[in-house]
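Form predicted alone, single chain, as structure tokens, below.
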Amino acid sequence: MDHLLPPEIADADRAFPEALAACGDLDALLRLKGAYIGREGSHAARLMDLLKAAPKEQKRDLGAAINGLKNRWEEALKARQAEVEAARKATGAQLWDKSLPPPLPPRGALHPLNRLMDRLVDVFRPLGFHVEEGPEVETEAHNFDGLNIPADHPARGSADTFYLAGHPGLLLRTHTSPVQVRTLKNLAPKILEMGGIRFLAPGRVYRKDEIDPTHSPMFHQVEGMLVGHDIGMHHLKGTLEYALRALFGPTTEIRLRPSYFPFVEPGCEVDVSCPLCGAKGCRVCKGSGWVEILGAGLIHPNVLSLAGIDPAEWSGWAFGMGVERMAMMLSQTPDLRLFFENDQRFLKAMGGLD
């Protein structure tokens, strides 16, 4: 039934088995196994199509010549990948030296995010801020009352805000400010002896975002407080051109616009000069050369005198940062899950593995 066959098919067959022996790897043997049996573009694929065209009184022994033939290549192909493959492990045994160590096995890392915010915290602690901490299940007091923020304020509704079911006035907080609230309600009574206080609050904060490429239920932020006597916008403006500027190079710039928030007044948007085109223009400043980083602005007379604090004696500033937007920038990532899915890929591009 060979003479069914076309004469490139015959020589293609003739000269398989010596093309076979010459495989000395698996690369190899795959080449000539897409080239004899692959899909497309191989001599089986074509004999399929010689098949198809072929009268019907020649395609019961046309079939079965190309099945016999197929089959044939496919066994000599499975065993010479096994010749192959035992070659190759009998060679890897008798290179391994057994004086050596055994290999050790990756180590972890911290994760990105949190290697941002102890570099933020480092920025800061030459200026003398350390760092407070407060629980992640708050009270509405210390989330919202103690900011000034008014009991008709959206953030405080169900839609916005995680509250505990079976817990009134329990709730996942929405920002790190309560940390603020605290402190000051703690160290009242000592901050005229110490002259003031500054301190940092970093942490994971809640609210009711749907998950997208730049939201999500769960996030963080770091945030940064300063109480003294006689502090004004061009203390904060001051600070905020230091730290950033250890973060994003001496050359930056940075500007503050008028904003809104209940436990600020002023309060201002912080952008600064985008450090990924040199203000230039591009993708992620949208052609403006200034990228938002962070909301700031001296701490509301209300916010002082419900910690405690004398307004008419003390002043201060705040601002807040969220910690992914910066990581998103500072990398160039295009998508916020990405931070939270432990893809070992992308924690080691991002330095979060060794």
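Since this is a predicted model, take the numbers as computed values, not measurements. Under this definition, the rigid core comprises the largest set of C-alpha atoms superposing within 1.5 Å between the forms. Numbering follows the first chain given and starts at 1. What changes on going to the form predicted in complex with its partner chain:
The two forms, fitted on the rigid core, differ between the two forms by 2 Å or more at the CA of R39. Core-superposed comparison between the two forms: the Cα of D61 travels 2 Å or more. Comparing the forms between the two forms on their rigid core, the Cα displacement of L336 stays under 2 Å.
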Given for the second form:
Amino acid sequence: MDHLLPPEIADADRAFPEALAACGDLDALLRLKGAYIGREGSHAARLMDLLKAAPKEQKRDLGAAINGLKNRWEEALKARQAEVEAARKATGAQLWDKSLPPPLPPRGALHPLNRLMDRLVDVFRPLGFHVEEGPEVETEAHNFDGLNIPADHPARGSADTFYLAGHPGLLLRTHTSPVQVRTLKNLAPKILEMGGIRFLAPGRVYRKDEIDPTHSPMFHQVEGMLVGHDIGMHHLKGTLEYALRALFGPTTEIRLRPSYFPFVEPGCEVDVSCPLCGAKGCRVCKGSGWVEILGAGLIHPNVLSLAGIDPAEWSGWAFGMGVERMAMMLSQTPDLRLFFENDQRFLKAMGGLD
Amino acid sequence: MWIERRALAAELPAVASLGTRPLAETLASLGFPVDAIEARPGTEVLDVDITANRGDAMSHRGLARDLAARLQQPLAVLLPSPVAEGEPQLPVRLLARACPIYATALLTLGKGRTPEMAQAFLTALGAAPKLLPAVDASNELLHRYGHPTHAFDADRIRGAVSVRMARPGETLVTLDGVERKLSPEDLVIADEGGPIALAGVMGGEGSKVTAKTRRVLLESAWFEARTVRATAHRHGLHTDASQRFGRGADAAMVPVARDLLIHRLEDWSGATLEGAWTAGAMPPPPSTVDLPKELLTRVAGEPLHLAEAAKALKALGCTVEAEPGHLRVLPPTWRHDLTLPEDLAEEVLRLRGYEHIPAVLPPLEGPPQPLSRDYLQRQALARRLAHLGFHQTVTYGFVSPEMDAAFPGPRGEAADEDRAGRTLTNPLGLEYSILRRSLVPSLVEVAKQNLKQGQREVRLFEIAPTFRGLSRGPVETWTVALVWAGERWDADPESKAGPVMAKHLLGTLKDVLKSTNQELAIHPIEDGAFLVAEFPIQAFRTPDDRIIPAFTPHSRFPAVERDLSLVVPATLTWQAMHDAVWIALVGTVLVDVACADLYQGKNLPAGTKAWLLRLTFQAMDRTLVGAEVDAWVASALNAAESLGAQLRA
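Show the form predicted in complex with its partner chain, please, the one above being the form predicted alone.
Starting with the chain above, the whole complex follows.
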């Protein structure tokens, strides 16, 4: 019945296998498909026009011939498409030299200081501590007054604290302690229903120190605070013992020494048994077996009163810790500036990603 | 503060039998950590840290007092024989509230010198002896007993002495040779010619004791702490005397220190006393403080006997009366820091040793609070970016004016609009003087440094506040910025590294910001060597607090994919094509419109590009039939053609 087909179609059909084989990619294949069986202008479309115009008695045979041809092309195209796709996959497989290491997905890193702060938050979460934050530009009221720091305290001077031009009462916070003041004030009205207050305040702080291996005008602190009924030094010691053991290991011992900060009374410095030498004595603990890690104390009644919390009913403790200092101690990083240089090799090695 | 072992033992004999290490540990456990121990000829010195509240401990005697209380050992007698006072040798008038008492004496000096022992003591502490007995004795007394005294050359004093506030315009050349312009808030010692000393801070050059001095007028006074602190601060003059008066001196030491100084001058130089007398009277003693038993028990964490507390407080010099349920405590004249019951509780615990405090976890009194959305979002963002190959940086919050001008920041305002409101009064230097409005300049700096260090690819991000200078002060917005520079390096030897293109960073942004409503923009910096993006971090848009979102059903019938190979105008945007096709097929079971392939090349007519448009159809309830799909594909083609697309031949 093929004699019913016009010669150019017969030519096209003869050329088809070669054209099909020449299609090396999907795009070429689609173009060939368009040319042979596309809706308009294709050989198949021409044949359909032919069929419409054909005499009635030829229609059946011609229709069958056209269908046969179309089906053959369609199937061949489909088969070739499968081949092309398979070949593409196979090409990839062939290129893989299995003796080479596989490429790893890209891997960045968190900054070591952030990782350490995150870890501290993780340690305190089970005790019901949440995170509070405050602005880096603070008022003197929050940074000093609310913390029972006297008006003529040297830390308020422009030699120690950065002030904002044009805003005489504004400064860059010198510690995370103003977050205490803000949080106590904010939560004072609902302290009873909350059953006290407990939070951590990690953040960046600023002091006017020249940049050198142990000083930086910007550094990080983590503040911790708890307010409740009948809170005493034993609660501070119990919490810090738990937290520092969670950080440094279960055999860690802690030691409280009397000290003084205007916003706590009693105040103390807290040492941990040296986590690097197991308290045997090394360079880091200067042979003493102890490393100073943070300052703490019971919240000064004036601080509670200033925030609108009755110190006769409520009491609490607070601590403040230098993040860089702890990071340097733990990692024995010799120079504080490395943390702000942000060399990718340092970040990958020291910060990493869990 | 340096403390010399033998001098400490002179005040507290029990120290002599204590090793240096146990001594240092005992001091530390009392709140006086020892920073260093150094050997000196025949002795050792300890560098002891004294906290700001303990001016009373800034001497050998002061530390010995606390050690004596801890060790329960007696102190040496302070002043064996007080000097009998007589008539004033010259008028001394106290005209300012800040100086209630002023003990003095007039002596004629002999020929003697500062003894070797005293010289060695001063040298061991790093205070060079002046070899003038009046000066060295005053200095030695300060270190030994903590009360500053002064000796004037009596023959250089003109007429009566008064202690008064400085008058406007008055000046004084202090011992360090500097001429000081005095403020009416400075307390001075003056004679009839004007100020001769800054009270409690430093003596005057004009009345100082020299080798030629024949007669000395001694000063042992009590100056109000606040006044001395202010004057020391105002003149930037922080001396041994101002540090002690500034933290609160012991008024009871006024006559004692004067008498000790007289004795030393008699012993050392063979001086003869012309007369000793005191102007004014003792300032009021500290107030009594009550220590309730409940407060002591709360602070200590266990019930302590009031009798034990009373014993400790008495050992520290307090006068204690036991009353039912509390102690009535009068602190000693040297302890200005004991004003609250908490202060007394601390003293009891301190003397007992903080090692005896029990360790107890505080009970939860209410439900734990959740972490805030904002905080969690930032944590998640940092983790996601790190997992996508970016490294978190921490850079300073302040930058130079040039860096501030280099990039507009996430809100895009001009730098000069608000810079004044972001400027520091007292920066470390111009390069750290402006609170930054953008993280980008700092990140680009870091990226450059990393490239210089040989990194092939640099991917960095920072999450930090940026600042806007408003009239009420700088306002902070948590901001994230990313920089991607160098080669795109995937460590695969079989695929080629290429330059980082904007689409890579854009893809990252789309990934991390999918749940926020941010407009995405990539900024090429230095001709695209650094691709950066920066935007304020907004709260997650989570309409639903459910842990798992509401169920959305998916089809179990096969999907049908149809491709249209199109030649389109080069200017046509994908968004336009995508939207047009979707609109044309509203109501159908179209589930996806994608560009499966892009071709741009010579084979195409100028001004065109080729897209392989891939349409995916899938019904929830049936298998699709060819005819209905054909019709939808035809509609899609019509829509594409209306945008100038043509089926590719």
